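What follows is one chain in C-alpha cells, specifically the form predicted on its own.
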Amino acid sequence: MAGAGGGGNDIQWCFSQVKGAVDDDVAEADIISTVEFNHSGELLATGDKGGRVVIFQQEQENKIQSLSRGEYNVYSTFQSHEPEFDYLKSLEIEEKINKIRWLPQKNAAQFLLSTNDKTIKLWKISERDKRPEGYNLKEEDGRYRDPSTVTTLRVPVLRPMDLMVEASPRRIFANAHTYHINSISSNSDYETYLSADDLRINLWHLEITDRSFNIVDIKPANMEELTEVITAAEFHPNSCNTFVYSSSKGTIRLCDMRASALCDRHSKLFEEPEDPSNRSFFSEIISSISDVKFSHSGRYMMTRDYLSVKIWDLNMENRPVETYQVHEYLRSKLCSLYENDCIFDKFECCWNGSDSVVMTGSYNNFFRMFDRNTKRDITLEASRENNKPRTVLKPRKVCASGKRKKDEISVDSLDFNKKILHTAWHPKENIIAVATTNNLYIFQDKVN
C-alpha cells in the first residue's frame, strides 16, 4: 500500500516544505500550538506559545502547473496576544495561542479568531497595493500645509505601491471565562461563534464584545463534587442551532439551542460502554476526549482519545461506527507515560476534504492516516531527513514486541518528546500541514 488518501485511490505522500529553525535548542515561544487552513485552503495560519500568528499563502502562479501546486510562503506575521497578569487572582495569563479559526470570507479581506486562555480577538487581514497622493492640505511627507498657500484645488489620485498586508484587531472579546479557553468555533450563520472553557460554553455575536450568552454550565455548586470537565466544543457545519461538546469522561453531548436558552440538558449523548477486559488504573485518563470534529458533510463526527480515533454517526449514540487504533502498542507503556505526563497530551484530529480519510498525530514525529473506504492505514514521519522536495515518504512500522524486522522501530526507542499534536488538511486538495514542536511540515500527494 502506498498510502491513505482520498477516494479509495492510494496516494503517495511527498515532502513539500518545512518552516521553522533547524536548531535543536527550541525556544519555548517558538513551539507551535495550533494550525488551521482557511475555507479555500489558500491561507494556512499557525499560532505559537509566544502569542504570534504566522499566515502562509499558497503561491498563485504555480497552481497552473500540474507538477506542483504552489508552495506556501509567509504572507503576514503579527503579535496576537501579549502576556498579562490577573491582579485579582495573582495569576499570569500566558500569551500562547490555543486556537485559531478562520471566518468564511465575505469580501476582499480575511477574518480570523484567535484565543489564548482568557481573551478572544477578531483579526482583519487585508491587502493594500495603492496609496493616495496629491492632497490639498498635506505635503507628500505628511506635514500639513498652510491653507493660505493653497491656490488651486487638486483631486487626489491613487498610485500603485508595493503590496502591504495589514493585520488589525477589530474586536476583543474578554472577561467572559473564569477557566482556560480550550475551543472556539464559528457558526454557519456567519454571525455568531462559541467559546468553551473547562466548565462553561459561551455564545458570542461577532459584532458585540461586551456580553455573551452562557449556553452550557456544568460547574457544580460544590467544586468538590466536580467529576468531569469540557475538553472540546464545535458547531455543526450546516445546522446553526446544533453544537457538540466532549468531556474528560469520554462522552460527547449534542445540544440543540432551539430547545432552551441554557443547553445543560443535551439532545443526544454519545458514549461507548467500556470493555471490562481493558479496565485499568488509567482507563479514565485515556478515555478523555482531546478533540472533536464534525465531518464536512455534517453526518459524522470524529473524536480523538489517547489511544484511538472514533467516528460517530449522529443518528447512532450507543457506539461509534468506526474505531481506529492510533498507537495501541503504547497500552503496555501507560505507567511510564503517566509518570512523564505524556498521558495527558492532547492530540487533535482532522478530516480530508471528502471525509474519506482521517488524520491524527502520534509520538516520535509520526502521524497516522486511516482510509474509511478501504480500511487501510499508514504511519508516516515528519522528519528533516526526507526534506528534498517531492521525496516520497516511506511508511513506518512500530514493533510492539517480539522479534523486530529490518524496517520496524521498537516501541522502546520511540522519542516521546517529539510529538505531533496539531495537524490540518487542505479543504480541497491533498495537502497536509503537520506541526512538530517548532517546525511546520507541508506534504502533498505525488503528481505523476
The other form holds:
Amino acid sequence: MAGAGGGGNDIQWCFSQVKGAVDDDVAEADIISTVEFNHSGELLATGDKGGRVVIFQQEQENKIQSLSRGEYNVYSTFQSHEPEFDYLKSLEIEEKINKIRWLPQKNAAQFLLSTNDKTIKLWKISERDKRPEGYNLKEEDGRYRDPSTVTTLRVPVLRPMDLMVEASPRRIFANAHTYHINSISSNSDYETYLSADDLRINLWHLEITDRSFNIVDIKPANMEELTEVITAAEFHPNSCNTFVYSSSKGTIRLCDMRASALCDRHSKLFEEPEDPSNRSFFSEIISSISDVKFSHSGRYMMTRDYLSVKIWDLNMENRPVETYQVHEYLRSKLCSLYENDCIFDKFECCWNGSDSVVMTGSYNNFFRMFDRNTKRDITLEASRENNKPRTVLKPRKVCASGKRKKDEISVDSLDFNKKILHTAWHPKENIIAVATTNNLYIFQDKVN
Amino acid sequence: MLVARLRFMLGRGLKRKLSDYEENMAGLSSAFDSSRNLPYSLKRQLVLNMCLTKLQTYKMVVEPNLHRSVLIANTVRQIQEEMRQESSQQPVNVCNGIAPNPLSYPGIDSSGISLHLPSGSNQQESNGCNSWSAEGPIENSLLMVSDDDMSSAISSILKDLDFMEDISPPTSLVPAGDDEPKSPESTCLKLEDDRQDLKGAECVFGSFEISNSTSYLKDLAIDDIFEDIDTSMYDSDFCVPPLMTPRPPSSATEETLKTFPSCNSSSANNIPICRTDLSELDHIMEILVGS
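Starting from the form predicted on its own above, please write out the structure of the form predicted in complex with the partner chain.
And the full complex, kicking off with our chain again.
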C-alpha cells in the first residue's frame, strides 16, 4: 500500500463523499461520537450523541469499472441506546454511543457491539430480500383463514422482495459498570470481548449477559488515593489471552489472562521517561493517553496523547520506537487550552491496512497522516469547500510563529471548536472516513 | 425530571455570574501562554486558581467527570508539593529572590518575588517580613491557598466521586467539609490587598457547596423554583433526589424544601460565614488584570 502523501509514488487523497447536515447549526444529537469500518471494509458504522447508529454500505458495481471505488450509501439506521435515568443514584445516563466494534462475520448476518456509558448491546444486522407467499392458513394480508374453507394444500414459495435491512438487539449486557465505559474490544477467539470503564475492565462471553468477569480493577480502597484512571483498552488481534490498557498517566500495561484471574499485575509496562526540557504544569494532563490501537500484525501498538502519536514495539517497554508530533505548535498554548477544556479532548488514531501509515485528527478540521517508511507526514482538511468528487486535497500547513507564508494558517486563527476526534481507515483499501462534529467525510486515493 | 430541571436552572444562574469571571480567566491564560515575563510563581498561582475553579465547578455537577477530576487533582497536588518544598527550603524572611529548588522549572524568573504565606497554615510564617516587593498590584492580590485547603479539597472531591458506588442517597451535594472539623482559616482562600483592610475570608473552596453563598438564591423565592413542577407523584415518604436529602442535624421541616439542605445556621456554627460570592471574585479579577 502506498504512503501518506506528497509527491512521487505517494497517495493523493481525493474527496469522495460527505454525509450529514449542511447547516452550521449543529444539533447536539447529530454529533458523531464513533466511526468504524467492519472487517471487510464493505460496511462503515457511525454512532452519534443521540444514541443512533448509521451503517453505510459500499456499492460493489463501480469497483469493476475502477473509475472510483464504490460509494458508501446508507444501509441501515437504528436507535441503539435510549437516554436513561438511574433513579437510585439520580443520574442521567447519556445515550451517546461511545464505541462501536464489529464482530468478524460468521454467517450471512453482520454483528456489532455498541456501547454507551453503562450498557453494551450486541446488534444483528440482517438482510431480507425474499418473503414466503402462499400460506394455507393465512391470507396474504395476514388474516387467518377459516380452516373449513381450505380445500387444497400448497407449499409456500419464496418470492423476491425489496431489500430490507433489519437491525435487532440480540444481547444486552448491562449493570456491570459503575463508571463510564470508554472502550470495548472483541477477542480473536470469537467468543469473548472486554469492556473498560475508568477503573475496571470486564470480560464478557457473547452468549452470556447476566454476568461478566472482572479482570482489571484499579480502584483504590480509599478513593482519595486515586491518581490514575483507565482511558482505553484493546485485545491483541491474534493472541486471545493478551490485552492492553492505557492510563491517564501515559502508561500502557499489557496483561496476560493466563497469568491470573485478576490481571492487576501487568506482564509489561510501557512508559517513556519524561523529557525534562518539556516539563510544564500541564505535563501530566497532556501525557494522558486517549486511544490505543494494535497494528494489524499485532507486533506494534500505537498510542495517542494530546500532542503526539507514539508507536511501541511490544518487545520494548522503555520507550516507543517512533514518535510523531501531531500539533507541536499547541505546546505554547497549553494554558489557554486548559482553560477552555480543549486539553481534555480525546483524539483517536488508526492504522492503514498494511500498518505503514497512521492517521489521527487535530483542530480546525485538520487531520494528519504519518508514513512510517518514508517518515513523511501530511496535513489535510475535511471541509465542504473541496467537495467535488475526485478533487485532490491540498496539503495544509500551520504556521507556528514568525512570518506566515501564503496558504499557511496561523495558530491563532485555528478553530478549536472544529475538532476531528474520530477517524477510520478501510482495512484493505485506501479509503478513509473522517468525522467532523456532525459530518462524515469519505476520502479515497486518486485512481488513475 | 426534577433533578435535571434544577441543574439546568442552577447552571444558568451560575453561568451568568461565572461568565465575566471566565472571560477574565481566558485573558489571563492567554497572558500566561504569550508572556515570557510573567514570574514563575505567578504562573503557578494562575494555574492553581484555574484548577481550583474547575474543581469547584465539577463539584456542582451531579456526576463529575472522573478522568478530568483526577488529572486536575494531580496537577493541584503537584503544585502543592512544589510549594511545600519551596517553603521548607526557604528561610523565613524571604524578600529577595527565590531559594533554589531542585524541582525548579525552566524559565524561573527570580526577580524579587516573595512568597507570602497565609497565617494559620502549617507552613512557616514569614514573620516580620515586609514581603511585598514593589512589583505592582498583581502580586499584592495573589490568591493564596494553604496546604490544608488543597488537601481537603482534593480529598473531598475524590470522596464524593466514590458516592457512585453507594446505594444510599448520594452525598455528592452534601459537603464533605461538614464531615471534617476544620479550622476557620484553613477553609478559605485569602484575598490580600495591601491597599485595603482585609475584607474577610473569601471562600471559593470551603466546603464546595454553593449553599454557603446565599446570595445566589436570595433573589429566587424557593417556591418559584418548584412552581411549575408537578409534585403530586411525590408523597411524603419518597426519598427525593439528593437536593432534598434530609440532614440529620436539622430537624426543621422546611429544611427539606430548601434546595441545599445544609444551608442553615446550625451547620454554619462551627464555620465562619464564608460567602462564595462571585461578584467579589469579579472584583478580584479586575485587580488581577490590573484594570
